Structure formats: structure tokens, C-alpha cells
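Just the one chain here, laid out as C-alpha cells, in the form predicted alone.
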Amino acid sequence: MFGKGLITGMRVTWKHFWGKKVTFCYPEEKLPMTERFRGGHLALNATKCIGCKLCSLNCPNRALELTVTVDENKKRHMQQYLHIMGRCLYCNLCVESCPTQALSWDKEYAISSWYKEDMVHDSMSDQTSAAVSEVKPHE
């Protein structure tokens, strides 16, 4: 039948003209995130951490860089906990492979930025760090 194609279409964009609207204001409005979102800033619990580095050791891209000190109880402590968003390919493997489930993602998703020094997340004080120049280069 000739202009069948015509009138699916027309039917379609009939529906949607009608239809509940999905766009969103982007400054305004933020899209709400999934719960398996992966991406935006890692949320440390330091209350949960153990300090037993496995995060940072199952990173490919050597994206974490921890600081832990051991008290003469021989208790580990976080020091200073490193996001280096740069280098981080948001797969995952540090939020799987912490045993006490200290480490999630947040919802943000609105990361970029035009600096390097802004790059690098302070997980256990929860702001961007400019500590750049302490960050030894991939090796």
C-alpha cells in the first residue's frame, strides 16, 4: 500500500506530541540517576574502611592513591584517600573488591572541568584536591 510508511510515522509522532513529555531544564533540572550508575566521584565511608588497600591494588590504572598509618595498636588508619578521575576507567573494580562495602559512586555526573588539579577527588574530605604535584606519574 502506498504511504503506509507515511502514516505509521504520522501515528508515532501524533502519540508523542500527546504523549508525557521527558525533557529536562539540564542547568535547573538534573536527570535522575540509576542505582547502578557508575561514574562521578567516589564516595568513601570512612567509618566502614579498614585501610587494607585491596581498591587500590585491583585499580589497572593505578587510579587510587592511598595514605594509611598504623597505630601502635596496630590499627591501619586512612590518612588521605585519592580519586585521580584522569586515569579512572569507571569499571568498577575497586567498589567489588572492598570487603566491608566502604566505597561507592555518587549520582554526580557533571564532572568535567578545563584543569588537570581538578581532576584529583579527596574522598575522605569530599572536595576536588589541587594536589596534583603530590600524585607520582604513571609508572
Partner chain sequence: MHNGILLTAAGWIRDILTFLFGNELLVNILMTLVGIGAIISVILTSAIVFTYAERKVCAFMQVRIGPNRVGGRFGLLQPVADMLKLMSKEDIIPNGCDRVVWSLSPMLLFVPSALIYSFFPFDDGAILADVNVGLFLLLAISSQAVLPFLMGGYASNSKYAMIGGMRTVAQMLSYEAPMAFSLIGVVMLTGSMKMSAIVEAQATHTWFVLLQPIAFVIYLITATAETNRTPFDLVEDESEIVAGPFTEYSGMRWALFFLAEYANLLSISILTTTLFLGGWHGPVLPGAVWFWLKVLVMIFVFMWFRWTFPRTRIDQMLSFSWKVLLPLALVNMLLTGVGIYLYQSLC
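Right, and the form predicted together with its partner chain of this protein, after the form predicted alone?
Keep in mind that what follows is only the chain, not its partners or any molecules around it.
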């Protein structure tokens, strides 16, 4: 009554006027993805990888094509780690199955491409995203 609600409303908009804005200017600023977000490229930390292929065995869609060589000491080396994003359903089974936690998502969700061939990502040659995901609080 007597315009009390109007004053309250004006106080609210006044606060919002000076307060922090929620808009992100998308291509320049990106919303930080949550910790458990699954998406983007599969980032492989090559120094941790032991070449056990458990990730590709666990993959329900055969989205991982790995090339592993064995040297004279019977040590396995990952040569090529192809993540075929067109097949991937982002179920996280590969990341969960990795015994050395060498796999992670780089959370770079803008991965659309013109050609089907571009949907194959070589995680072995692209170590930058792995280096980024290396910096984790619990490691």
C-alpha cells in the first residue's frame, strides 16, 4: 500500500544496476566448465601412459584407435592415439579405466568442424591440452 512495493522494486533494480553482470561475451570470454564436465578432446598425458590399451578395450563405440609398439625390454610405447570424436559418446569409461590417470578431457567444447576427417583428433601429437590438464590440484 502507498507505493511501498514500488520502492522495494526500485531498490532491487538499483542494486542490479551497479551489481555484477552475468553475461559472458562468448567468443572472447568462455564459461569455465565444471570439474566433471565431459566434452571436447581427449587429452593424453604421454609420460604417464603405459600403453595398456584398457581405454580402447572399454570403449563401447570403438572411438579410440591406438597404435602401440613393444620394445626389446617388453616395454610398451604409445605411437598414435586417435580419438574419433564422431563416434565418441562421451561416456567417460576410457578416463575411468585408465590405471595411471593419464587421460582427461580438455573441456574445449567448441569442436564442430567442416569435414568428417577433422573429427579425428590425435591426442599423442597434441600434448598442449594434456599439459594444461596436468595442472590439477590433487596431483
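Numbering follows the first chain given and starts at 1. Each form is matched to the other, and the largest set of C-alpha atoms that superpose within 1.5 Å is called the rigid core. On a predicted model such as this, the values are computed, not experimentally measured, just so you know.
Q: Rigid core aligned, does the Cα position of Lys116 differ by 2 Å or more between these two forms?
A: Lys116: C-alpha displaced by less than 2 Å between these two forms.
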